[in-house]
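Here we start with a single chain on its own, the form predicted on its own, put down as structure tokens.
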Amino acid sequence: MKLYSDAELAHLLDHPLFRLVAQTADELELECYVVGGFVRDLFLERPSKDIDIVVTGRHTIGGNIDTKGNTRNSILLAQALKKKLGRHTTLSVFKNFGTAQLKAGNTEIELVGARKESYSHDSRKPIVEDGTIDDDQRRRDFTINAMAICLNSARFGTLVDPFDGIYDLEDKIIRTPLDPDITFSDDPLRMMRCVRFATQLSFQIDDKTFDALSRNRERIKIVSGERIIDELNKIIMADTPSRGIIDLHRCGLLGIIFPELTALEGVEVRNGRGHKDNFYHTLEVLDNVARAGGDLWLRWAALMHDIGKPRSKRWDPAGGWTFHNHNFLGEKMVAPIFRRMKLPMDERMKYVEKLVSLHMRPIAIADDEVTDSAVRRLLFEAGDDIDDLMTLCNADVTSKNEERRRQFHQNFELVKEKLVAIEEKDRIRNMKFAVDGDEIMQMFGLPPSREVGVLKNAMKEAILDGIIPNEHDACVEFLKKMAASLNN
């Protein structure tokens, strides 16, 4: 972070675009300020292409005051800027919201009239009235997003920071401008945004603000699933997503939006034998995948890879705690969770299902003798997702036993070498068999039936076991022998 004087801010904003905004606003006798994320990121020395401008004051038309106030003025300023910026600039006007958007090259400018807001208890949709710049800053979510810089020529570069957001930036604190109970109760989505900003920026949430998250957590139920998942996905895509998941859990929001994940928490001990805390293990796996550069859906697979453990947990007096088939139970849980949380029910969901189902396979192979047959089957079932599966499985090794970790990684490297060698030799990934079901029916004069499936599966198993190559003549010969044995 870097602190700037008003003169330094004026120098930083000494760009033709901001100067044009200043000139146009002065001509229309309007006050305007750049606000929000652009100002925050200026101090954090982060790039920001999206520019939010707040317009205040009433424009004079033919000696008469425009009674529509700030809302109209933001659109008037946008229209005047569009004329000056020329035909390569696009203008979109949203009269119902009193906003306008300009797109000039890679830069987007959103103009809105300064406003004040009030809320009813059962909705996060505000009642909006014209307001001053102070009113507009009061309605904002956090102090670090409530700073404004004046763009009018007379005060160009002047920082307006009534809630000391600059000091919260310096101290790495997330805090609300007003009473956090009012801020979160008015618009409960701000609770998710609070955790999201803290996670993305590696900031701490102010104690009073965090306590208000806990008190108001039930209010999140009036927010649409789509808005919640948008914020949750941004948390998951942070450099260290576990920070945000833990904050959501500590304040009680996670138990409302994702109870299946919180169900993983805890360690049960019997006869002196316990199991690891699968909640914190999952977060460690998620962070490992994030460090490996995993995309959003690989991170979701990491979050859900052990989701079936609470349902599969059993006590075995001889062996201790077991979680047999938790991967298959977890696979079946993916679709209902995605549906409820408004996540996509398409190939991305199926991808997560596949990785949850298969995540134990490379580990089991690495724990045992690494056979060609086991590797062929893994390649066949994982297909093009094999590399992501291996990344997930590598991230899943969180044992604190150094010898155990060393042995696993040694075996894991052998699995990866075998994967490369067998794929080069046999082309198993997304393999199509040399003989399909239609040809099997023609060969033996069979209708679609169980017998066709038995023959086709036997051929597949023989190919994956390396008994026969995936070549037409070899497959036909095998099928004839197999059919003869079934008839005897």
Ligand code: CTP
Given for the second form:
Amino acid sequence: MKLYSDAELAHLLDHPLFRLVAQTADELELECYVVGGFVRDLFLERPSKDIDIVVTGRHTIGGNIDTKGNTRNSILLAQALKKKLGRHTTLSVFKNFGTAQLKAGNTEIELVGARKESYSHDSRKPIVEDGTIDDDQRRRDFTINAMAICLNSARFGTLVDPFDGIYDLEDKIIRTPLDPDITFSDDPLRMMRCVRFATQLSFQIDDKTFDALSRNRERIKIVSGERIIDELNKIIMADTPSRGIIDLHRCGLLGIIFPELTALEGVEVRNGRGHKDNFYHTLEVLDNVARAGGDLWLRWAALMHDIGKPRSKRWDPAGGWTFHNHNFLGEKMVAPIFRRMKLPMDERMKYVEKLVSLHMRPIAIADDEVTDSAVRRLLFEAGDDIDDLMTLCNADVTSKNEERRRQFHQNFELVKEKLVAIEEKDRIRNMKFAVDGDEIMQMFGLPPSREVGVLKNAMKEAILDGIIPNEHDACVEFLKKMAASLNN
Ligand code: CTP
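For comparison with the form predicted on its own, kindly provide the form predicted together with this ligand.
Expanding to the full complex; the earlier chain stays at the top.
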């Protein structure tokens, strides 16, 4: 981050657009400030897309608040700006919220009136009054998001920072401006935002603020799934997503929004034999995939790859703990979790299902003998997702045993080489079989039936095992022999 003096801020904001806002606000005798994420990102030297402007000051014509309690100053300023900016600018007014939005090229400016909301004892409905910039700042989520810079000409570039957001930026602290219980109960989504900002920025959550996350966690239930997943996805997309997931877990939010994940936590020991803690293992895999540049869906696949383990866990007196078929159980859990969490139910969900189901295959091949036929099958089933599957599989090796890791990576490289060689030779990815079901029915005069499936499957197995090439004549000949042997 960079500390700027007011003079430097004025220089940074010395842009025709801000100057125009300043001049127009002066003419209308309104005060205005750029606030929120834009100011935070200025100090963090990060690009910021949206510009939020708060408008205060008493407007004489008709007053600032209309009969419905909506602020008007922001709309008046936006309309005046629209006139000056001309027809290449679009203006949208949201009267009920007292906000206006200006779009000029790629720049989006949102203007809001400063409001003061107070709650009377006998009503939960807020009484809206004309507010000052300070009133506006105290209703914001975090001190680092509650800084304002004045745009009026006389004070252009003056930082207004009543909650010392600048020091929190410097110390890398996420803290609420007010008592966190108030800030979070005003909008419980802020609990997710709190963890999200801490994760994205690698900041610490202030202790009091963190305690309030735990106390208020149940309130997350009143927030829509869409808003929650939006924040969770931002956490997952951070450089080290495990930090955010652990924070969510420590304050108890994770158990509410994603109980299947917290169910992975813990180690059970019997007869001196324990299994690994699958929660922390999963987070390591997620971080590994993030480090490898995985996109959101590969990261979801990492988060869910072992999700079926608690349900498949068994104790075998001879072999110790087993998790047989956890990949298939996990695959079945993907759709219901995606549906509940408002994640897309389309090909992205299918992709996660596929990777969860196949995640052990490359390791199994590497552990065993790396045969052509095993690799061919893997290529066939993974199709175009083979590279992502290999990334996930590589990320899944979190053993602390140096020798085991070395052995694995050696075999893994062999699988990779074979994948390339076989793909070049046989073009298995997205392979279409030389003879399809319709032709099989015609060939043998069969109606759609189990027999057709049996023949088709036998042909597929023979191709994948390298017994016959995927060519029409060879397949027909194989099918005829197969049918004859079935008839006998
Ligand atoms: N804000 C808030 N409470 C919320 C959402 C937003 O107080 N639940 C305030 C914060 O001051 C925030 C500003 O509104 O800085 C703008 O919000 P938004 O555009 O959602 O976030 P940014 O801070 O701009 O950050 P990002 O773009 O990363 O979401």
